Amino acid sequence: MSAADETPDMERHQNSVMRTPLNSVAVQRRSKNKSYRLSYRNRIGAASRLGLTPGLTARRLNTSRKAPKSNKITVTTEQLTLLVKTEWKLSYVTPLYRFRHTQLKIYSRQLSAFIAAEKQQGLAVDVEGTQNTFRVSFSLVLGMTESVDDAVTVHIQIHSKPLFAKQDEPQKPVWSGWLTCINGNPEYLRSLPKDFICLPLFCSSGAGGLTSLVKSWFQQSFDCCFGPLEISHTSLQWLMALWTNCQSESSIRQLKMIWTLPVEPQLQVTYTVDAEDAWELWSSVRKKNTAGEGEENSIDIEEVMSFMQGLKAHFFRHFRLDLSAGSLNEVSTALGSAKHSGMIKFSNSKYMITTLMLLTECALLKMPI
């Protein structure tokens, strides 16, 4: 895939006077950060012009990587109940400019206070079934990374009362969001100005209103751009082999594939294969393990390949119907779903890492050098 198609139009952030002055700080860094964007841009338009971009030479997935395994997330429990079972959209975010991980109380009232000044300006902000009050959490999920060039994780809650709490009831959550980098590419991050913190991917599940005033407080105080991240074709093919290879140590139930062949009508194929059968056929087409003693194994593209040809294969032999034809719309199984337009759930917190593994190269690679 060409990087034409893995970098779509970007949400870009106005060029406006600000309407909610965040802080004199805040005002003040504007003025003179244009030169900080520059070290930052000409530092990778540099590398660009000699043909190495720094970290993403080859603006295309990996086509290989390490065979997911079960691993010893060290999130709190707590912490991990309010990252699974949830669908997220899922945005690519560009380098935050002085983000400050102990500054996160700070910018909880900054985001309150946002917030607040948007409704006094008629921005529409109703949550349903909620009063028109917001409180904002910053928090840390540590435990979340795979390698020390990786910034903490970053969660944020927005919390108000329902419509007739009681005066003494405690709000509840109505919005949460994510920023992340797992395994981000460290000659990429190792490349980027000491001010920029890189949590290329954001993961939000809420009312679209609360969403697009988080995106417009984080560009407007940090500098960055939020842009949609799509899951590719070739991204949903890497899930279904990764969360198949899974089946030895945690079953995967089912294995679902949502395709749209392009008909008149429409026609949309609902694929279901049974655990076991996905599993002999993913075993067929894996390569002998070549990995030495204390070695990871590996997957290559090959092998993903190959498994979804072999299930091309078995469906056209019993309906007719060649699935090359159409689209890969989303894939699910008992570890997760997801779906083309960039929603993701995670079922399972022990193979979360290495989907978001292959979430943050899909980040790193849709923003634009």
Second form
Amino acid sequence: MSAADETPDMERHQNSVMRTPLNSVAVQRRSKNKSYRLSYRNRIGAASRLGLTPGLTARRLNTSRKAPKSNKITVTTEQLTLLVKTEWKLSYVTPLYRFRHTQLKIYSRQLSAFIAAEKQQGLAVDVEGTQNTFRVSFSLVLGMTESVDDAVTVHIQIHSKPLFAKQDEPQKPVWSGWLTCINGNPEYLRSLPKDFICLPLFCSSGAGGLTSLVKSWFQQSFDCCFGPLEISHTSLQWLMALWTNCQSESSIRQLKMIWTLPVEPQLQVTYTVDAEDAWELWSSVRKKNTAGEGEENSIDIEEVMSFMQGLKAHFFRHFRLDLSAGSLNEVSTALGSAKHSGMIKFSNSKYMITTLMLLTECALLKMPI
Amino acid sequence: MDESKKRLVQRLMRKIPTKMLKTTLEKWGRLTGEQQRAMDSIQSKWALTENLLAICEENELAVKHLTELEMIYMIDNPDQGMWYAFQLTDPGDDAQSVDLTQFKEQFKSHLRELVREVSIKIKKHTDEAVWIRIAWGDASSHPDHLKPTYVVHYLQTPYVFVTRLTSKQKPMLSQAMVLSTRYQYFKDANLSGRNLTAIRDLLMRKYQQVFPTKYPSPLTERKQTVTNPHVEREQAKPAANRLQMACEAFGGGTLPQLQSAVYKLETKFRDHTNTLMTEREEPFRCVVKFSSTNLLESLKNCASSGIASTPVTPLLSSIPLKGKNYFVITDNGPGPSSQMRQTQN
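I've shown you the form predicted on its own. Could you give me the structure of the form predicted in complex with its partner chain?
All chains and molecules follow, beginning with the one already shown.
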């Protein structure tokens, strides 16, 4: 949906309204120099750093998560197509100061003006140098939330005309990105002052130059900061397990892992397991489900580790080569692919939410103190 | 000049790097001294192409002359694209006596019987290899000189190396090869790579092998910062052992440059900690692909550094030992030639 007709929908999303007051009172900033960049560990960890409440373990990745369920998403198919089947580069973003979901139209104008100005400065190559070569549109992705505390996802698209295009040629999308928060730690989200919106996960796809322009506009406008988000070894293993767990409902076609081993010259091992066999191995390491009828089916980190251990052991039995000596760089199934370098692709929208929950958690953890 | 000839010249000039053009043209020997000097003085690729087109016109050079130029360049620079190894099996009584002239004649006539529109060029290279260039056509089209198949065969050996062969053309090449070499079968050798010399050396066992008895002390003195002599002595022996075993498995010296090896595993899942899977009847299906810029070197380093346990598993040492890089592994053989039996545990 576009920025223009968002207000009625905003009403339904009470939470977002609460976080983006329509007629906000200007907040007095205490000092010009003080930054409002707030981090997860800052707030969550402050107490434990002082040694007051050692009980908080939120600084580590969750050790248990819900099994993926399909058909949870209520996003329109039109918007979903914008998110799936594209490989996204991941970044984390600190909470946005005074970002309003109701002012997307203004942001669209501001960002396109910003890009035009920056391009004219000669920071990037633009022969024409004319204004309005880039058209920016901000929009809301409604329905893509997991908990009431999650702020509404924001999608940004930049259209442009090719350099030597004809007059009547339509503008083409050259860059897209989105900011999201799926099932962010409620304790942390609630602890934020009311003028902050937390959308910690930033996915971008398109020319790198535009990515950095968008980032610097956000930094200037909302006093936030960006950083690269890599997908850790543990997160990759989580994704393997979460995706394999879907096999009974939707075929994962195959489970593929790419490892690199630190020898000279570097050795790459691509280990591809048949979908059905991967699922059987996964089921064999699953603990007896103690949850009663109707309760959430949860997955434990121990199960994820046993699954990986099983795969490694089978490999070792044949090649007597220890994969633990190397690093897992990439995992992929028919549901999606993830790379250690911080690239993610959702190939099936049904199970997107689960993946995004994990990534949101990673992004929150990655924020600087 | 007709369009196909022009395109062939353009294609050739695009392929041959400028710095190699001079020697390639000299080997070709179709240019007069003056023409050669004129070519040498030109810098731009475009101008060189235009000039060569003019020379072709002037010297009345035909497509067959141009294919000759292509072959000269290809023989000198064979590492372009994937090469696949094939092996001829079940030789007839007269297989050992086939000579070059006989082979040339027979191969051409057999292939022409199978495909009417085909252009074949055969050239013997210095290292006993016979190079064959085949441009395929069909009932409705002339031979396509832009997509030729290259075949390298060592006379009196069962080895054949092929690049750019489509599955449609394979049966025809197979039949022509079998008939003209007096063998019964033309089989996939399950070995492929980008480096022709490497896969040839592997298949024909031409690389430097290391045998347990012959190998001198592999330890080389290395000046290191102050270390504990006890620890060093303690570690030196296993390290030397690992290196020795790594060399025995993969060879010493410079190893043939192979890019990948693929194992299709259809073996049972056995893990004493997982009874559920171990008791399962069906095999655990997976495919493992190893890749590197020099696979054997990488694997050797894995073994010598301890990432791979020694002695090296037969699965990995089979790459140089059997001259293969595609394997199907099952629990109980015997199966087709490419299969291996899993004997561990």
